[in-house]
Amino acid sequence: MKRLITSFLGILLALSVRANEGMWLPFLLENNIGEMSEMGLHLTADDIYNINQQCLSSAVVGFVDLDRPYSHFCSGSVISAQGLVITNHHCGLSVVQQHSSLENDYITNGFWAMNQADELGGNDIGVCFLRRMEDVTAQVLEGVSDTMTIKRRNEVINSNISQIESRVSDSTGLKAHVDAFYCNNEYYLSVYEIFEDVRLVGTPPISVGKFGGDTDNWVWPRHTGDFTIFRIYADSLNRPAKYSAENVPYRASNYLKINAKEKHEGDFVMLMGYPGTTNEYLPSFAVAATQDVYDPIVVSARGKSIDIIKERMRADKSVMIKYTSKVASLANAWKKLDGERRGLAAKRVVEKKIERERLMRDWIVADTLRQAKYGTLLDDYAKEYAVYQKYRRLKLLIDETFYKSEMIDLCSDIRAVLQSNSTDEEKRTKIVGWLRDFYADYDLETDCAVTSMMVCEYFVNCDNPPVLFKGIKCENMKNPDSNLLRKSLLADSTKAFSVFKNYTEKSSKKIENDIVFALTAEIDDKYSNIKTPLQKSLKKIDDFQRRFMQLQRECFADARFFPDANSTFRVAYGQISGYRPTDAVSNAPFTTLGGVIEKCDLDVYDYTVPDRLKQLSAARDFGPYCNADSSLTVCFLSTCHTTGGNSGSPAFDADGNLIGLNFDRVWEGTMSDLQFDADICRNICLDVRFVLFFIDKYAGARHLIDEMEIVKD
């Protein structure tokens, strides 16, 4: 018994959330405010979030694709009364690419609107403000019982959620969305106001906005000027409206003040935004699968694809413009997952979770009621997960190989539309729209090279690979010049538009007989055969995880649990701090423009520095934004817990002033999506003073500085 008590004390210490860890709900911050104050915060919980008064959260936005309004791909903040919004450069890169051409290469040269008439609109992104958040668990779970089947339980829950969302949206005119928390044990309502007219105001050249490129991605020290400025537009009554020349700049009732003072190690930092997805409470066998099965598949396939695309980008500027955003997306996940699997192994996370589960088993068998409730839960969960893992691996192999061929992926989407119940006119309209978007950023030579490699990657890694489309094998695909993509009607944009603009049911045979459509049909069929059992298993896995989460919270009742990220509004906090990633290596928490110049190498694409920036650095012409030693800070580290979606999240000082923009994590700590480690998990922020310097001194856009409220004393 003494050994059991000692073990429980040890595991409780390991489970107790340490300062810096966690992504907390804004309406429950009273539970955290004492700890935050001890770390240096000067604000109250109401100063941060309050639906009845102006507060910091009302100046924070989530960036969304307009066709997915509740899935926030980035975060940002309002920094002027005229609706200026700042986020990361990589968050706005697709918009910059949309407006770029060989004649107006805004990716390479940057863009700055010197008046509002020059701001670039017509974009497919929006920003949303969280207007309120509340616990609706009781309403969602009304009518749910433990004796229900998984299917019936989900039907009741989904029906209740639909009623809540419809009722709130209809009564407020805002957009309501209910999300699951704590692995489907609790449910919270978020009410948003979504603005659809968001225009590009300014962005630095990619040599600044993505300085270091994929070489430095997820790495410290970092010297990346990762920011872009947008402006929100509204109708004459300051309400959300679709893009129109009649719209006017949004009149912000609340915006952030900017702290232009020097920062120091140990200073308090708070982040707000919309983190995407974390899985902190998975069992050991699920983490092991991530480390040893899932991540290696993605790392291998994407790494090879990235090498091919980059070679093409270096050889052809038009390819560089078309593929900059695409390769950035591929590279971001590739390097992150490589760091994640290495970090999980180095920190022995699987072993630690196994020990935690051993204590859960001891806790269960110590009480008959616990045995009745949780009995063989862990063993049953592990057994079902083995089934799930088998099918997820097969699905992931296809996702990361065949469907990373742009043409095959498009063919799959087109086939789905052609097989739908839509009218011929509806099919024509949708597909022609897709074709316009596809060819605007497509290069056949690049896709042929990638597809050749991807087919080989699939055959090498798939157990007992099937013979696809009349015996196509890896050997047939190694020569990009004979690639089957060239034989498809989609290889010729003129032919493709002609076929689908004039599509009728009678012409479907011509499409079915196309060599790439035929191959895609076989791939889709195999994919469907995998997805069906995978989805069936996933429903069981979700229910096991729900009960496993209950078990953890009951077993370790004195521990503090934050809900996993799920693209809803969160608050994280910590301090500016360096870290020691390995023995005898110590990283300071600040980088400066001097480091940019030190890295400058005209022969390395990732380390190209604009002449104008070199000149300003040589002259030390930093204006009022420099440090006491006349250096200019570019980036800093803090101990806040972040993930994807936190890109662009405002970093606040102890008084709630903007001091930076979160944009990345350190490579050694990317495992924080599965297990946070306070010793090595750090988030990387762009210092707001570099932003001010760049807008003022480099871009000459002083009119934007004049819009902002800057704290200097």
Given for the second form:
Amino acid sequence: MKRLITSFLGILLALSVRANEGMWLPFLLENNIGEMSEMGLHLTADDIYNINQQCLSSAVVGFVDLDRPYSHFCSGSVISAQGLVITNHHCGLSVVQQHSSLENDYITNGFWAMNQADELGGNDIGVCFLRRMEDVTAQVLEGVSDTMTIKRRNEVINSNISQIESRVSDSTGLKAHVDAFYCNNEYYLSVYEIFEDVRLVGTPPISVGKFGGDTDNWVWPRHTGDFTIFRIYADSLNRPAKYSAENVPYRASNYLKINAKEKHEGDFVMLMGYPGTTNEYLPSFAVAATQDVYDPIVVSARGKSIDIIKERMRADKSVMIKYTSKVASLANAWKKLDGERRGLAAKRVVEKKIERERLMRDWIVADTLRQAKYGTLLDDYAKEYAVYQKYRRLKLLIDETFYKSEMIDLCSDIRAVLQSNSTDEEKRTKIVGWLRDFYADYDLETDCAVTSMMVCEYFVNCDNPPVLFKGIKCENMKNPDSNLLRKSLLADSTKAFSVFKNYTEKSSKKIENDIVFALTAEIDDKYSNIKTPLQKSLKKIDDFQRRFMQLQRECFADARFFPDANSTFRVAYGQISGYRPTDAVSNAPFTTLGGVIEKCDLDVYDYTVPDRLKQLSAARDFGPYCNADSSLTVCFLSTCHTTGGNSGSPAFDADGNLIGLNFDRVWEGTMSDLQFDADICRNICLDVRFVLFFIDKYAGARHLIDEMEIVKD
Ligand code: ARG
Ligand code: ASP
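Switching conditions: you have the form predicted on its own, so give me the form predicted together with arginine (ARG).
The next block holds the full complex; its first chain is the one shown before.
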């Protein structure tokens, strides 16, 4: 019987482990290289990652905020011996924004430094190179036993991790960071070299770099020229250094060569970079909660507020300017999660997980040792998850409703500072700074409309409608003239500045009596009442998930498991491929500049096309970058497994040359953060041919092309 079950599992897994799924570790690629070669790769595992020799991964970078050096918000790659780095337009947009003004509007017009002296520095982002990665599980788990409490276990682990990190940092002068893998079952060390002087070299106008805007975001067919070029600077000895006029371009011992030839469906593609977070090994009940509870809360609340804000933006140009980026960030997650919950349902992921759990249960009962180890795990986990789900739902509901009211959110931050131990002077400085940022792009009408909708959304969704401040209810928020927010001192910026510029402990009464501060106090209270039990339950959930992961790896011992994304370096691979989003519809894997012109619509902000691009398109002036049919490719699709953080990841051909930049996924496949489905999960890349065409023909920055190495036949 046992043999029968095992061989049945083997067959099931052979069917379920498909190529393309997975974000693999660079130092364990030997396990994948056979499959990669079968798919067309011409390289060895050492060509991709080897700490002792030239390899592709040493030309790949992670983009970091300088104050959060281990949380890579995007990826990129070095493309010249003088430290040119390419990433996405949306990854570099905050830097472009920092350097833009009404006179020099680089966001609208783009920017190209025609020599190195014009490259724009002093930015708060850096790039990191992975210098080494290794398994340190044994050291991290030293002194840990199965009988320990969760609290003690975490204490021992955290102390071991700090010791390893300081030891390696001290001895190498590099940044060392240990991350947990396979749901806290394994621990790997990453050693990074971080360069802090990264300067803006060139970026297209936003009408190209974000062509299609939020309308096309997460959507195929896509025509976005999503790239920006930076350059790394170093000190005279080629070492990382803070921004300084003395610094010189980084001399890169390794950089990517560029394949500017035409690509075809079926071509091998490999991606490297820093995917942020995935949850591929959750039990069925956690996926069900995501699909039916968490995602719908976000989708519903954000969908409604986006509608309200967009209506206000259409009616009033100043609101358009103030709210463009706010609505973009609301919309990015809204659209992604809507795609995710639909994809999970369409692909019956919960049912498939239940079936998998049934196999695990059979595997457990077939052996007494397994029974002792895992006997009640699934049931205990499900029971605790119900507790966790209740609190997580309530917290999410408050996050997505009350705290999405701009004024309530600000009140909450102010309250936290006022209650802190800082001096009055520190409090004043901090709050006045926030007020400045707040009023720079605040519209009271819009916030009133959004807040009243949010209050209704909260009441409709909470289990037992609480009695809130002065009995506020959905109905009495709806009248725009008597909206609560209008009665707050924050409704009037002059009043707000005068109160907080002169703040002393004594003025706190005035604030306590303010109607919105009082409401916020109640919400903050509710929130912290939820957060404490949620944190407690989360610790137990993490421990159940650790053991559940262990169970999956033991039960399906023949399968290859890749660790969930956690902002560490990964390699993904697949092929250029179209897909079928719905019955009878087939999506081709390439888009062209012709498609940009087709979409062009002067009345739709997202679809404006610069005149110069129209002229180049009409003249078919694509230089050596055009296809055999004289079209110019803009984007292509591939089957690589990616997530947020992979933006800017270099896409390589079978020989390790750069062919594109990853920047998004198709809407139907955004479920890949929980379950990759080879039929509908596709990542979207910008073709490097479009990048070269744009730099050469549009921007006239030929000197940059001359710096790059473009492979010839
Ligand atoms: N959806 C992509 C990502 O998650 C791209 C976002 C930037 N583009 C945009 N149109 N908002 O980051
Ligand atoms: N657009 C994402 C990023 O910025 C990539 C993705 O989620 O597919 O990293």
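Remember, predicted model here, so these are calculated numbers, not experimental data. Positions refer to the first chain, counted from 1. Rigid core (definition): largest C-alpha set, two forms, superposition within 1.5 Å.
- Residue displacement note: residue 143 has its CA displaced by under 2 Å between the two forms (rigid core superposed).
- Residue 497 shows a C-alpha shift of 2 Å or greater between the two forms [criterion: core-superposed Cα displacement of 2 Å].
- Taking 2 Å as the criterion, residue 447 counts as shifted between the two forms: its C-alpha moves by at least this amount when the rigid core is aligned.
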